[in-house]
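First, one chain by itself in structure tokens, the form predicted on its own.
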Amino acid sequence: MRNVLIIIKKELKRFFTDRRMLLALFLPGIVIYLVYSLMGNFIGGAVSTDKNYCYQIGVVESSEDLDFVFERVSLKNEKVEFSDVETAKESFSNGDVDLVIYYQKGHSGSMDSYEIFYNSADVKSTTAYAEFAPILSAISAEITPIFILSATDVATEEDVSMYVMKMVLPMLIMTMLLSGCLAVAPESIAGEKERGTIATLLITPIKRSYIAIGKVIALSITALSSAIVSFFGLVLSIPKLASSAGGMQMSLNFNFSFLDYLGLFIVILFTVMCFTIILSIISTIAKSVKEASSYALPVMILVMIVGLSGMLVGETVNEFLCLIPIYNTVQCISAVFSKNLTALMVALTVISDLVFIVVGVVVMAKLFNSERVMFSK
């Protein structure tokens, strides 16, 4: 155990005293915050209009019903009347009006009708349509009696927030965790092989299996610190990004319990160790940092696909799927935001990940004992 601690201290000292390594560790979190915040501001500006903007609503053949509609809408607007439809359409195409409402009075026994012209690619036109269409629809139903379906949305702001988070966050968290591991794992082993310093470490009177274990633990601690910074960067940027999603203000008051946070932390901890052991094996096999990074690319793609499965499975949260390493992380994160995380899910995740890690350490120890692998050029 003492020899393992020596390796851990050596690795941690090297990681946290190297400015370039620190930059590689913590830069992703900073970049996530800046990029997502800028995206939120950009999208927010693209999908919203000035509150003081006066919408120009073109009207052909006005009626008393339309006057009632204009009284009911909350948007600031100005009615622009046209004598015929073609002139109104031309004005709409030129951008002079944001919406055109055509009232056609029935002739020869036909019923009165309304027709709306709007541009779904234009934010102002879409906003005006969303305001006028429901009221016009209600009026049309009164003029031409039909069966009206009344629907009530009982979803709260928190429910919507939870749903979006559990769809998006699994992939983002998985990617962040793997990025933290990628920042240090190739350099830790393949980098030493490339520089030739691994030979000095291997001739010390420390078992090579202890060296492998020490490196895995040190890499896990370092990668977890990077993941924590990235996670906080994501959390801080989510309000800006979420507030631009169709104007929806998402509540971050999820009322998580201490056990939810503890379970999520344990899952993240073991996931980082799984990623670390995978990348450490790749780094041990590789002859250089560049080669290790190229070998890690398929792993990155696979992890992103697994993370996206959170969007595909939706509400499906199966406790026994937690026996599958890496994928169990997606299940647990989705369960946290569904408020369905159980102690059994965390226990199964820990057990399966622990078995995976032990097997990985054994494989890595065997690779360390291979002269051909460790000293290949």
Contents of the next structure:
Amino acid sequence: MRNVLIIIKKELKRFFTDRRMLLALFLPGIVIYLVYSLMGNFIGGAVSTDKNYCYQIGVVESSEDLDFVFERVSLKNEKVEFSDVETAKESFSNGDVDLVIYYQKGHSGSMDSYEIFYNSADVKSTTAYAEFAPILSAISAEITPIFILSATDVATEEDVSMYVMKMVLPMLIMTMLLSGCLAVAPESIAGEKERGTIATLLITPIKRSYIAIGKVIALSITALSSAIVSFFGLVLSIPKLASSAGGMQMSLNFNFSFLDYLGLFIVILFTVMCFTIILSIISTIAKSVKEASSYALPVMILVMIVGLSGMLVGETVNEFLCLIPIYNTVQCISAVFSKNLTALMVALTVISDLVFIVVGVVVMAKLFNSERVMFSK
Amino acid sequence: MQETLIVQNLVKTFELSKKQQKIERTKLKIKVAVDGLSFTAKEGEIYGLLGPNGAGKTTTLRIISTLIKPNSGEVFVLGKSVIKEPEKVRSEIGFLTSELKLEDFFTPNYLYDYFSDLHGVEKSVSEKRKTELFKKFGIDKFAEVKIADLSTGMKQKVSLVVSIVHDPKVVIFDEPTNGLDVLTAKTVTDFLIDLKNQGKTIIISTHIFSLVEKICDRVGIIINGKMIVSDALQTVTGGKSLEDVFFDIYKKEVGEDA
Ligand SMILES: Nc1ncnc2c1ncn2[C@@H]1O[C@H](COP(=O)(O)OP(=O)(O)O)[C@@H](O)[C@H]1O
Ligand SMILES: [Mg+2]
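Mind giving me the form predicted in complex with its partner chain, seeing as the form predicted on its own was just shown?
Everything in the complex follows now, all chains and molecules, and the chain you saw is the first one.
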């Protein structure tokens, strides 16, 4: 165990004090953030050029209270009055009005309420909603009778933006995790073989399996920290990109609970270890860094395909699909975004990944013991 | 004197790839690199494996160092089998060959500590030994320079020192003076004699007659993977020069066309 630590320490020193290595590890995350933010600003600029747009606000049964709200709103708008809710809704779905506000008298016992209709997949509707809702609720205290404000988002699962995000995000995250591993594993194992430095390690009394374990742990830590930077680059830039591209941030709710974050983190942790094992085995078999990188290409493509299978994950998730390593990552990430990640899913993911990792380490140790693999020329 | 190294009937074959077949100019798929080789070495002596290129010297040393496994035969280092207890054997030996490289990214100082740690050398002992060895080989002057920026001679010295961080009882050097400038070569041979006087067992491989004559107590002549003679240097030469003796033997073994 002590020896494993010595190896981990040295490997980490190698990765975290080498400027070239650091660049390879953390540049992708930073670039993702910069590019997406720039793209976001650019698209945002394109969408909001129409500064003179007059927001069409549908109202059923106008009242003094509502007039009061309209007075306070700074957004350029036009009030469109409807005689009943049905025609207002129809108009809304045709896109003639951007928002519908109507007063609902409480039935026996229930309170009166103001209902708002908006579509979070539509940038105009979202903007109007963001303007009207707070004012409406702010004056609620001043007006009688007391009412409740309820808002209905008509954006559906089929909304393209949401759909695309749900489909692409798991793949993006998986690709990022993998590229973190890819930046270090071939260099650390195939590179050491190629340069003949691994033999120096092999004649120390350390068990070969410990060398393999030490390498895998150090590589996982490194790949994980790279993945975390990339992940934050993505998460921080998505709202910017999304809000300007169509108000997606509303439907793609980033208000995860602590447990969601914890689940996501655990899943990512184990995924990175699985990727590290796969790439480590490839790098052990390969004779050179170049060879390892070319072997890794099919893995990258496969992971992207598996990542894209996220779009096939419906609302009803089969939790036992989480027993398939790598695929379970897609399942869990999709589940987080649709808010139905369960403890069972995380547990199954961890268990199956753990089995995968242990088997992988055993294979690695076998390979490290094979002279044909270690001294292939 | 105690026999610290016992090599018994070693056989090692390599499967040749198509490319290797071309290089070796052979149609045979299997190359017998070591062919039933036996010898012993005692403590407090330098044993020299002498043979032409391709005789199987490096392969033999790699088997003794547990880097590769023999097809058959056994090696015991201080009574421990290279097949059954490779880790224990590795902690008793120091092995140096050009095949073992140091990582460019680190400094001699760091690498010394790293390998010392891996061998489980106590910190105070390790520090003292490092100071001594670094001074002896002049590494103290470039202890904090990355390996990448060192000359070949400097790298060799660091490799040598790193291979013996744990003060091993058996030291194995493959072609110890190959590629070294005369000064460094002298430092190395002096050091080998030093180690011998400390009671270590030293095995070297070489194709240089003068080196054997200068430092070896006993010599084994290997041709085509077979040990032809293995005895005290004087007994082998019997008053003649080692070179003459070698070519006599070679002609007998391989034929007149040598
Ligand atoms: N990994 C290998 N694969 C194939 N042939 C090898 C391998 N290693 C050594 N050989 C062959 O075995 C023979 C002995 O090599 P070696 O032990 O390096 O000789 P020496 O060190 O005496 O010059 C040579 O013919 C060499 O080509
Ligand atoms: Mg050789």
